[in-house]
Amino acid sequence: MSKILKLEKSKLDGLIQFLNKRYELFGPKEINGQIEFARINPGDELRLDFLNTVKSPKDIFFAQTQPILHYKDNSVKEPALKHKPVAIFALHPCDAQAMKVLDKVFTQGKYLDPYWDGRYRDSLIFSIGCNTPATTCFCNCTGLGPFSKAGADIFLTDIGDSLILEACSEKGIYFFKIAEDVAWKEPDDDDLKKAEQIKEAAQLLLSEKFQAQDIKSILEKSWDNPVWDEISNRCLSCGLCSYLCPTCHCFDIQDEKLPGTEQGVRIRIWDSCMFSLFTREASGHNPRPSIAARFRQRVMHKFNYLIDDFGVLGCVGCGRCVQRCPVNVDIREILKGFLNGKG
């Protein structure tokens, strides 16, 4: 059962005071002029009225680099996997729900990675509702929206001057227990009420809606479409796409020896399906050697085969990748084009 909250923003720090004696605490926060999550401590400015930041917050669980052994001589030492446990304040609809998809690929599938395991499980999710959702948002068509739940212990709404929030999980509500000294208030009528309106009102901001889940039988039958050389035309094959995704999940495993030295460390990289090397066999041979297929692959992993493995769509409409191609590719231009027969 739910139990909501309010908070006025005047007590924020209070929160952040509570949060930061049991968790190592992440929010939205401005660096460098450009909102990004980081650690949050007492007395930073958490910034609640950001877009989407450039960078999803998946780093935080999936790290773009990760020792996962350290050699010398003969002896080979892993590193420790005890930490203390993550809270990220103030995810948007579509980060959270992408947490959620990474959780199935690096849990539920032949082989659990510990490094996502053990600090995703025992972490706590505050998201938030996108008042202002940006024009390059489409969440409305991966069955989310702008104030979707999915992936939240506590869901935040926004509504000025404080804060509602709504318990959504078993950590959530434990969390509302065990934070008693907070300066929580109860709210009233009109504090939700305002808080439905603001959710109605941002509903509105996005743009026409189209079904991403309907592609997936259409792509099944468009493996040699013409349309994937048109579209490889404009691709640079750069992998911004992936690197900014919230739910591309790729990783190389490389080794790394300190020269003149019998020592060295293994570690996990980003790595991205539009990359040449990606799919190079050691022969030479390569499965994909073009734009065209590595561009085809991205698209089918994401509507079509983790479908298949997972049961869940590999994108969350965040709009990073529309907003950040240096070529301006669109999929959700891509995806239309193949729900209206054009593909």
Contents of the next structure:
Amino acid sequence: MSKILKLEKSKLDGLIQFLNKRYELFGPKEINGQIEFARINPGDELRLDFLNTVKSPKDIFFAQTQPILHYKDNSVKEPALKHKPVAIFALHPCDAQAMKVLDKVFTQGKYLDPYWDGRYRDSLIFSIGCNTPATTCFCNCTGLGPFSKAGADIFLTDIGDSLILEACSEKGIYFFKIAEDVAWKEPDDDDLKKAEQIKEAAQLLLSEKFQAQDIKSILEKSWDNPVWDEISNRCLSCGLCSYLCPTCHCFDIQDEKLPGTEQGVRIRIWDSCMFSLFTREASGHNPRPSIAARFRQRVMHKFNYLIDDFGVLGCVGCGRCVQRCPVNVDIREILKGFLNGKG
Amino acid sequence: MFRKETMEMIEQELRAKVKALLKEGKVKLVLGYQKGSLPFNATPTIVEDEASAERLIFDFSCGPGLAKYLLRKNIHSPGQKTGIIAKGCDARAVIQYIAEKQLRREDIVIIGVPCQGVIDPNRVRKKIPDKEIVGYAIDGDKFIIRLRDDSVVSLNREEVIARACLRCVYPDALDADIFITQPRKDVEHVNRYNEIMEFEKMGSDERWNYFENEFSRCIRCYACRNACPMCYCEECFVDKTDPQWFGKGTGLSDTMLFHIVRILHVTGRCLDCGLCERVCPMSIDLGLLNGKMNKEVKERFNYIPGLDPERPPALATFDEGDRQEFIL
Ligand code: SF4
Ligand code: SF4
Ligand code: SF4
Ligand code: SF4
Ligand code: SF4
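Can you switch from the form predicted on its own and show the form predicted in complex with the partner chain instead?
Below, the chain from earlier opens the complete complex, with every other chain and molecule after it.
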């Protein structure tokens, strides 16, 4: 069986139905006027033309509120982790790489995170090339690009009335084998040429030119840079950028007891280094007392520490934080500032 | 129809007047806006010397609020003279801070600008979904939105300007020390509660369902709270840990409780500036809840926050004449 197949969009339903039977399937669809990754059920309209979703897809694997255990009197029950494997259709390449970054954090460090691992390990990721990157995208600066196959099991290219599908991993190749009933076609030379042209045109739309990895050595010397104060004077210290970011992964653990009973639940919830509570210690002392210190942590973690710890950049260049920051704190401007000697 | 003065005229006068204030030592610094990195987003800036005043702008992209920065001790402290470029809502926030004893009037130089509303990028994005917007121009009373492929989309003011601005009654900074060009004065008096009155006609189940659907999308990023000029508690109730007051998960009841309590905390103080709604990444209809409470406060106590620095917030006073039919 070939590694590259073609599927007419009019036959896409067959693939979706097949996926739906075997997987817990997620894909881009319109919810309240915004496109988000959500469960795809037969008949749902898939939207492949989106620029970038507002929320990242990370919560498919890393739930914002994850029950860890339920307790009642003296008994403790852990929630079952068994589930159908997850498939995500049409992740942008930046998000697919972001899931790989998170996988490193949750599985390659000292501890294995069972909640993440249980969902990501046997998942099937369909990335889709971005024919029209957004003006806020800068994946070309983070070692990727709008047609990067990093993190994809199967890579899709939208060539108009058809999709070109390329298996990029063992899982992808296996999927082609089992999904033999889908109305695949063999792509001809014209199709492949078209895909190549679309890819080249997309790359030209990305306007940023810097390389994010070059910033690490500058950051190592920038602990006391006044630029942190300048940014923090504007920054609201909210959690918007971290919560929309596909690679932010900090969390908190809370016990919630039903009042008047000996019954409750322990949950793992998202947290953000931009919240002052994040580092506040039981004594009341806060080692990161200012917005400047917190913002520095956010940048250092992504562009310095994660390279040390896991050999990856903690930013994939999706531009979500750029797009939505309430006060237009633009990470690209900050990085370019460092590269241009402001740092 | 938009005002005839060009943005250049406003900017020229703005920069000149700010330079003069700094030169004459009347202020130590001025809070203003500079051009942002996206067409609809200016970014706040602090100007401390005449040369930096050159970067000041004022236009439809100046959505962020500036007043709250006055409460940051590293930016403003009592006795320091600080200038603020003020839209109507920024000036009302300053006045409310004075009423709430957070600022002293004599420390602040209010520099009024002729606000014609600010763009709500979310509204435009919903009108032109998944197209890349690279700029805009004004033509009569239309916004001409330029897309990356050089095509244009023409939108009406009502489709682009923030909802709160469309129903704003006080676009001219009240009590301005300096006004850049002329106050608008020509505001049409829209009934700011029209939308609320429509909503009130719905049954209680229907209203509850509406809010459930809205708040079920909340990701608890607290951008609404952190942007809100009236949410300035040193420690927010939702951040209390010893003991912890609130559940922090994204279950609907915890999320709704957070929003209900936040709204109660700003009731009688909310300026209807619309910032909370504008910054929300999940496009949650926060304006409706605020609007309802503002209407209640107006009807019950004849109080509109941010108008009178001498009058304490509605819920911080007691009057024998207050309606209290809800007390059984
Ligand atoms: S950078 Fe923007 S989004 Fe991030 S915490 Fe600051 S204000 Fe919020
Ligand atoms: S830091 Fe911003 S641009 Fe980078 S991955 Fe996170 S949200 Fe995307
Ligand atoms: S950052 Fe790159 S991969 Fe991500 S959406 Fe934009 S173009 Fe696509
Ligand atoms: S609650 Fe919303 S509308 Fe009211 S003052 Fe705060 S940000 Fe403005
Ligand atoms: S800004 Fe929106 S998503 Fe964030 S906490 Fe407020 S309502 Fe929730």
